[in-house]
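For reference, the chain that follows is the form predicted on its own, supplied as structure tokens.
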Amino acid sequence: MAAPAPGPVAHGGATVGTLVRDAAARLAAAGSGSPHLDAELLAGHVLGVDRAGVFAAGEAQVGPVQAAAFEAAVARREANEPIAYIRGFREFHGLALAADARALIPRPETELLVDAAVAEVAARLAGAPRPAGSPPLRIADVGTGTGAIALAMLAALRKRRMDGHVMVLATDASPEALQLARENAAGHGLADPARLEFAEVDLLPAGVSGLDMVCANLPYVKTADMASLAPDLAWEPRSALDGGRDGLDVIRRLLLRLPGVLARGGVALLEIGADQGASIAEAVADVLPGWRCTVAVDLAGLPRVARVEYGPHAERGPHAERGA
């Protein structure tokens, strides 16, 4: 005889532990890959505590208002809505960033790109002494979304007292995403126009040049793979995920811009898919003959961040934009 389907979480007099267990059963039945974690995160969100607090409060009873709020959150997760959208934020590189349907949810994989960018800036600033009055390093975060890369980088540099030596241009084609990024910048005390600018534009503004670094987490999912993605990804902007036939359509368009926008010695740091280590190297070789492309792997040993820079015999690619 089949087991009855999990029902709504209990309300009156239920303990935190009971609510979490019942919710985890429901979420497992709904297909969540991490039902207990999801239930704990939602309970913590409703109760205003972290996961340790949820565990510590296991035998505490939950009032009807909190139980109803938890029920509503669990129902949203059953419909595959991302946890970050339900809670309204996502932790990223030590920052709690507001997250909603206006932009792609920041993910841990992108923290590797932030680390690489911070290391790049630190290495440049730790080199030959910069004369007084030197202009700041100019950095672009292309397709900023929530502002995750730009803001995490600035926050990390602020801790090192290096933020005064950089100017970041955060761009996005979506005005809604840019507004979310501005809100996150303000929320973390990083909305300083002397350090951070925003631009609503496809990739980069016309005429921009002399950039020391370009960072980007652009769409890199192959169109053919979109239908097989996890159900919760359907809630996120398709334009932030679909990278075309081979997943590199948008990234390739950015590569075409690099000769016109990077200063000599400039670099681009690009997040890529775990199966795109070879294909990004081929794309760079095709579009930017003589340029170097190296790929850093993540903690799982998978390709994650491509570093693209002028080589000693760099040329403009055969398809590169003129006068970009």
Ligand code: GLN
Contents of the next structure:
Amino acid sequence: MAAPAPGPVAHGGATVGTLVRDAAARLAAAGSGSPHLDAELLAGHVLGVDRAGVFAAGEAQVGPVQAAAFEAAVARREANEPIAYIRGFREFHGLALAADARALIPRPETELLVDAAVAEVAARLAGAPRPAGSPPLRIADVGTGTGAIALAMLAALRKRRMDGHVMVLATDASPEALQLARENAAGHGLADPARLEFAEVDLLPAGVSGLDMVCANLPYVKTADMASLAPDLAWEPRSALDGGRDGLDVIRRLLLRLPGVLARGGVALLEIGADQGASIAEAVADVLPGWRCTVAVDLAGLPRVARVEYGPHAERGPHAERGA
Ligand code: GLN
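What about the form predicted in complex with glutamine, after the form predicted on its own?
Zooming out: every chain and molecule, the one shown earlier first.
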């Protein structure tokens, strides 16, 4: 039997632990808000292990190929490139979604919108028996970006054997983003044209109507706030973030479309910024008289998902109480 292969050759004695510590110091100096986490994630990415694996490998020596790959990744992060773009994916609602400069990186707060959308579909399917041959619930994800909302919703519904009852239209004005969304759909086995359609369009195609639900995480950052955002955000498409003077320009344009596109009883679930709970209600009162707007808070207790539907303001649905 051959002797065991020698371990990786030491290069200046660099162990995983030393490289990670040095990288964390560099990233702290470069202004990262989470230098240790960043260094561990990048080391895990290069070594092909998770963070626990990075700790476990602390004393192991790093070979030249991996050391060079790690150096390149750390240099990218020093230039503020987001970890998701360097690793090429981001976990969202249990899915590893491909992420790159073509689209906004999916954010954890948007998982709340997905949960609300799935609960809405479940409630609608439970509310009325659906005989065979019933048309599917029609749902739009407007400004789908990576496809995060549409795909996480479909994946969650598939787990519950409910995906056969929906048809999702995922739109984006950016052809590059839409291509990424298609790749993600294929990557998760969700590219079924009977369940999911894509459209390259500003908001929604002309002539769309009868939608049971419109979901959207549109740009909502105020233009004046764009300059003071964390430097990482400069790597993401500005068109996915900049929402104009009060941040609600694009959302307001979508609100104006709702009477034409929603079916009777249809609802819109819109992600908003933490400081927009009052301004979204004002915008709805302004452009959609007679419509109701309730706002659900996220896990941090901040306004996050606006629910907009036709109906009297006095009536408060269960959504309004969530997390309150
Ligand atoms: N939540 C994002 C951020 O400020 C904004 C996303 C958006 O504009 N839809 O990081």
